Amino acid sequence: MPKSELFGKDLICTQEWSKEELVKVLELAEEMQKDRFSPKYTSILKDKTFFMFFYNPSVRTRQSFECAATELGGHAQFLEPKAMRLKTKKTAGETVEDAAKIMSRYACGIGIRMLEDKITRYGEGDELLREYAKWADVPIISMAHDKYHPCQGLADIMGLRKHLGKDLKGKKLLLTWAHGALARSWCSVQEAALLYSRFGMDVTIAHPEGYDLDPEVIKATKKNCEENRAKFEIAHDVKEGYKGADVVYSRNWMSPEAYRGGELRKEEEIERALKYTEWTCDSEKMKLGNNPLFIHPMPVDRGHEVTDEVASGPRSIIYDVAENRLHVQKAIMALTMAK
């Protein structure tokens, strides 16, 4: 098998990859799903190891990456930074430069997951991934960090291609803030805004006043829509955005005021979010749309972000998308880590 032209490429945000490169991942993922255990795939990473740095725990992320490495003939090694002697602001230890250079001599790629409570300010996780990318000689893959979640975004698009067709232009996404006793990072919703707009979808982002996303992400999403002659709007009405929606993505996220004094003010965020009880995705709101699909990166806060009737209903594709994490991650690993 010839070396992929994506060999060695980092994946920190899909916005940094060309549309053609993203389609290549999706097409390979779709092939791998159809012919999952074919011999043409099962030795692509034979005898190779993928390091997984989990600053934060996960459900699907660890499972799907370990399965992906195994099905490609390799091995995914689980690492917890707290159990390693890494330099931090408060402790002595190995620098990112030294760690990245050494790990590059052991593994074929490095995945990093760093969310909410493991950072002291928004953007710190993104900076860490890019510092590793600066020094590492192997691909750095975001397994979700404070700004972006590229693997989740690609799994979403793979699901939409299956249910709505490969041409998503003109389809409307409603990306709506949701009620809940949570303080979730922006990574999944920002990745969705960026990636869905790359594929030509109209994008409406709905949220209560005070829950704005990263201005740079909004600016890039607007530009993506302009380039695709798609519509972009921000709404603060809980129902308006549902009108004409083909896809509804209902997710809680934190406010821009979440970090103060070098820490996440989680309890304050939860107290604030619980006031907006009307911001739950339910069947009545879904009826305003164009028989929309319901999509969510999971875990779902049922009864708050969305009702069971919608989350487990016939138009929900949450389990398809969760499965797709395995297939898109296999494709990413094959294209970026295999010679």
Ligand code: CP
The other form holds:
Amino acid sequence: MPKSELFGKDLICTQEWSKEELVKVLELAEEMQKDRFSPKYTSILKDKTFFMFFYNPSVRTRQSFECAATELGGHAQFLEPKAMRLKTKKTAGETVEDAAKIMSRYACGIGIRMLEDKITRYGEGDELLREYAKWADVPIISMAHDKYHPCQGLADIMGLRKHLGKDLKGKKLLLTWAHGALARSWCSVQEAALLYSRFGMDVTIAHPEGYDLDPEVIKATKKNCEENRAKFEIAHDVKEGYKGADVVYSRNWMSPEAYRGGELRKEEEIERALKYTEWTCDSEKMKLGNNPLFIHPMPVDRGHEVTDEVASGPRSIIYDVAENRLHVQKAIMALTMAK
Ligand code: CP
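Let me have the form predicted together with this ligand next, following on from the form predicted alone.
And the full complex, kicking off with our chain again.
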């Protein structure tokens, strides 16, 4: 594969890539899905190593990146903070500058995940990724951090292109808060709001009062909608947003007060969220939509965020989207890391 114009580019949020660049990833991912083990792809990262640096646990992201590296002929190495001697607020150790420069001498790219209880305030994970990006000579890829989850967003859009067609303009997304026992970060839903609106979808974000997302992300989503002549609204009614929806994305997220006193108040967040029992996506609500697809980045908090009937029903595309993580990440790695 010839060196791409995207070679060396970081992926921290899809908003920082042009629409043409994002479509290039999706088209290559779709080709890679069709012809998964073709010799065209199996040596793209031959002899190369991708570092996966996880502060938090993962199922799909770790597995799909590891498989992606293998299928491109390379290798993915799992790293976690306890296996390194990094400087922190409380301990002496290696600086990000030194770590990033050294890791760049070994690997063709570095993925980083940092969110939830591994940060002391919203924005800290994003700052860490950008600090690595400042010093590294290889691409820094977000594997989900407190603000964004670009690989998930691209996997979602790949799923929607398959099920709704490549032109998503005018299709309505309901991105609805859901009660749940996990106090989830804003990364997946913020990425979805930004990315779906880039593809011309009408966006309704529904949540109880007090669950606002990052105002900067909302502002950028509104602007994306305006530029694409798409509609944007925020609703606080549990059912209203379902009307006419083509896609329902039901996900728990933490409140803006989740980080206080330098820590995530997880138990308090869960206790607060579990009071909103009516905020579960179920068949009755789905009937208000336009035979909507159900989408979710997983892991799904079944019985809280969504009923089993919807999550495992005929309109659910959760497994397709999870599979797409592999294909979009292969495409991202091929375009940004292969010489
Ligand atoms: N969607 C997602 O990132 O899943 P994991 O947390 O299991 O990696």
